[in-house]
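Consider the single chain below, provided in structure tokens and representing the form predicted alone.
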Amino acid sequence: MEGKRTLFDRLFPGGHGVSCVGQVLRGWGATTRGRVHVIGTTDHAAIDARIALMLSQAVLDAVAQGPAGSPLPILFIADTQGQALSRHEEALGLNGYFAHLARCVQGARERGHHLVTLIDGEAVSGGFLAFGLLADAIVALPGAEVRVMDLRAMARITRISHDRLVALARTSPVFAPGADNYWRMGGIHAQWRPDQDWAALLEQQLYAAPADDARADLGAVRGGRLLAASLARQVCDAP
């Protein structure tokens, strides 16, 4: 929790109260134009049912606190490896509990919350996917490690051996894990330096204009991902 301080300090000079219990944190942060909400989690969590049930009632919380007609943004913060991986959590119906928590992340967006990431360690597999990933906007941190699955993992899935798949890394962003080629594809957002104003560059993100979704879009202009936003559009305009 010491490098989380650290980091709140830099992003909220004007002070926050965040608590952590387990690898959950919630509480809050202030900014030049008020306060916001802060979720996440730290220490790379492994994502279980406890901890996607308690980042959930974070969420509906957030949502039930907000003053009524000004919703607060929210920011979460992204440390994880991914999801547990046990037998037990598989039958305990993991999958369900990451279901439950990003409807509540919808919720909150379609009740007005703009949601924000942090990438501050790992982003990983799952345990990203269902919380950190459905934000209106995503930053990378230095030095975070983010993917969805490890190329070796990859390859036993795909039945594709691991030196092609490294091969097509090389060229190719979408088997390639790291914050870059995730920048690449429309992913990220941003990706932030570190003799950057993080608190002003947050409090940018936070309190941006509501847009449509336009990581596709993003993936074509970095070169990252060239076909999935023309294919989307004419799978929309097919009659």
Partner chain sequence: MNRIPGKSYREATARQRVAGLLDADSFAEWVGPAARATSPHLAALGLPCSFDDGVVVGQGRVEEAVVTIIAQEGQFNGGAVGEVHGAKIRGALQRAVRERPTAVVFCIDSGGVRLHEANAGLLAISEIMRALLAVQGAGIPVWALVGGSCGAFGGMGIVARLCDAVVMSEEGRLGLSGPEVIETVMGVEEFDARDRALVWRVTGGKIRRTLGEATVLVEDRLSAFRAALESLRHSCPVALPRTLDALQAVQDQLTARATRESDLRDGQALWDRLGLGADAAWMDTAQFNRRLQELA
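I've shown you the form predicted alone. Could you give me the structure of the form predicted in complex with its partner chain?
The following holds one chain only.
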């Protein structure tokens, strides 16, 4: 949490009030254009049903509290090692808790809340899919680790040699961990450098005009994901 406080000092020089309960962050930050909601996780949280429920309640509260007609932006802080792995969570139906969280995030979007995610720390598959990856804009901070699975585990499961995967990863962004790879594929909109004015950059993102999901097009423009956009369009327009 200490690291996050430093982050919020930098993001919100005008002030902030974010509390942390059980790896879940909730609160507000002040920008030059007013307050925004802050919701997220910290300390590489393994997201279980309890955390997912706290996040979805935070989103619902943010929607309920907002002054009607001018919904406040929501800043998501993603720092997760992925979903919690246990028999109990599976029996309980953790995927359903994640889906509910995703529906709440969409509910906020549909009510005009602009959604921005900052990846600060780790962003790993399941835990990231449920809220961070659903934002309108996703930003990786320096040192952010974005991945589905590390290459050694992948080599073990796919039975492709680790050396071969490492070699292929040099030319293709399609499977290897890394914020750069996700940027090239359009999955991350921006990566901020340490020397930039993050408060200013954040404001630009938070108050940008809302847009449809254009990540696939972005991936094509950046050359990291050449087929996703064109193929979806081909399906849309097929006779």
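Given the structure is predicted, the values throughout are model-derived calculations rather than measurements. Positions refer to the first chain, counted from 1. In this text, rigid core is short for the largest set of C-alphas that superpose within 1.5 Å between two forms.
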For residue 196, does the CA position differ by 2 Å or more between the two forms when the superposition is done on the rigid core? no
Would you say residue 162 moves between the two forms, meaning its CA shifts by 2 Å or more once the core is fitted? yes
For residue 171, state whether the C-alpha moves by 2 Å or more between the two forms after rigid core superposition. yes
